[in-house]
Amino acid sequence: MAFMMICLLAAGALSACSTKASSDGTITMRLAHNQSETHPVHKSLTEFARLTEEKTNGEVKIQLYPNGQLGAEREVIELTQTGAVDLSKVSASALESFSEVYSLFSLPYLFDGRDHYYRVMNSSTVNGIYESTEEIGFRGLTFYDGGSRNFYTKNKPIMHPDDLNGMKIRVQPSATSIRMIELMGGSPTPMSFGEVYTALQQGVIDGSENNETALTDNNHGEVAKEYSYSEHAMVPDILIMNQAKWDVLNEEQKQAINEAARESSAFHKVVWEEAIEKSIEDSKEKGVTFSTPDKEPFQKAVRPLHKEFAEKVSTAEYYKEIREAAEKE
């Protein structure tokens, strides 16, 4: 209750100074994440920020608010869509709940590989999911590499769905991914991120699932010391911005934030490669064991929840024309 009315009152402060020109016409706007300084996320919208106020000749500014000062991601999700905030930079699993277009992200599996992943994000079906939320308060303006999502647990690797009967594994609170982990024979956790090293030291959970750099960016290979490339999902973060905000900009400023946009995920995807080797070596010498297990078998666990996406009318059209884009090398 204390956080939700620091959040509110955070918002209202936001709200009342959200925005507006100064006396020399240079627009200040803020960007909320959940990242810390070092994570290469928090470089990537540094990145953006400074291609921004170069590209606008100074005229539009971001200020980043990082390390979850404004809230967890759903509630900076919705200062967004307020316009209190004025871009967030969150995970496609969590803008599942308000668009139900993104949760295709959390699909697993919908990626064959790092290569249909890139072609896919920088294709004109996803500026077209980008697009899709302007009448509910706020558009997509590109995307971060989050890599692909592994299971990691305590002490046991997980080398075929069997292994994850009777395991609680965190999961983010998405619809899909609860049902991901059910298909495989777990039992989904949903919590926030921030909550999961406690919950893994503590025996609230036996594992989680996520990117190399959480064991060591939030430590939590000091607690979870078997890793999987399971590789059941690839969920890129995504770099929301109001809608109204959007809209009051003029032509030049609106390019020249595209523009920044993408050359910022460019950017993201070379820091990125660059933390996930240095997690893995980090993480080795902590003593965590990564393991390879066969993917046919976690693949074929979750062919159900691929037929419900080819079928809703809601993903039916992206589905299609992503898989399709599969066999386009």
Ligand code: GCU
Contents of the next structure:
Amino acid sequence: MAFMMICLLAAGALSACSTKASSDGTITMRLAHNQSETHPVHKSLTEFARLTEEKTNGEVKIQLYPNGQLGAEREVIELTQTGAVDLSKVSASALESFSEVYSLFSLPYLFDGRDHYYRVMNSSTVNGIYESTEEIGFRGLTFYDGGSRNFYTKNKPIMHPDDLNGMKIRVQPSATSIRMIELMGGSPTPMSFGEVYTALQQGVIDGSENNETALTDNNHGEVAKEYSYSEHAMVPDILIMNQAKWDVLNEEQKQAINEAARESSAFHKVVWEEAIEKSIEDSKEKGVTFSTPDKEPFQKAVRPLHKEFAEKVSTAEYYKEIREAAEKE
Ligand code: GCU
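Starting from the form predicted alone above, please write out the structure of the form predicted in complex with the named molecule.
In what comes next, the whole complex appears, and the chain from above leads the way.
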């Protein structure tokens, strides 16, 4: 740990610390993320590491650094940009302050449902987004399903946007998420994920919004007992990689990593479904109540945001493609 911190802090030596090329030509890369080892995302990233090693015949190895030990998402994106960390898994919402195009994924009700979401996430539209950040130092490799995001509070179900009135709701540090809560009538409180449990417990916030694993893997369900399915967003997790580290790989290695990324995303789809079922079951046992509000008033409240995204230069084209994909099938 001490070695790691020295590595990360010594600015001049940043790159040298992260990727280790040994004398036999093997490359070892570091991958950071903020979930625990029991979280489905960690399992899928472990699968990504295994597949990468297998498909490169052991030439590329990946070491995982879970639990936010290398920093909160904002920090690890910066570390991935400079190359101090080779890869990281972060929420698409956290990427919004680095590249505006990622704000799309925080747009409430962008997706009509899981089919639409998967169709778009596996399409060339999203590949274009992954490559659009090359110039700022990183590229996207794949996504991991982050389910739907819903409101949860200590003791009050959110059945209508009016219920958010006067409530401090934690959001990710994302301008779009902040606007969403404002439009719905609540008071947005941006903070990093690792701070949410204590903030809930101490009453700094009244509620938050996330998928069901936050209740169990992050223990928020110990404090928050009301979970309401507004299903206002489906924000994917994105696996990003330092661009310079990518550029030095040979074509076979790049192809192997791309395949490993894609296959681990498909693996995740299955692991995710099982994890959500289990999270709901465990949360119910711990006294969490699940409610299903009518989504229409929530959708109506955020309509102005859709208009903005359809017009903004950075998102207009992608927005159009994504919404058109909803009409197909
Ligand atoms: C999800 C996501 C995390 C993110 C978190 C958050 O759990 O998978 O990457 O940090 O939401 O709300 O901050």
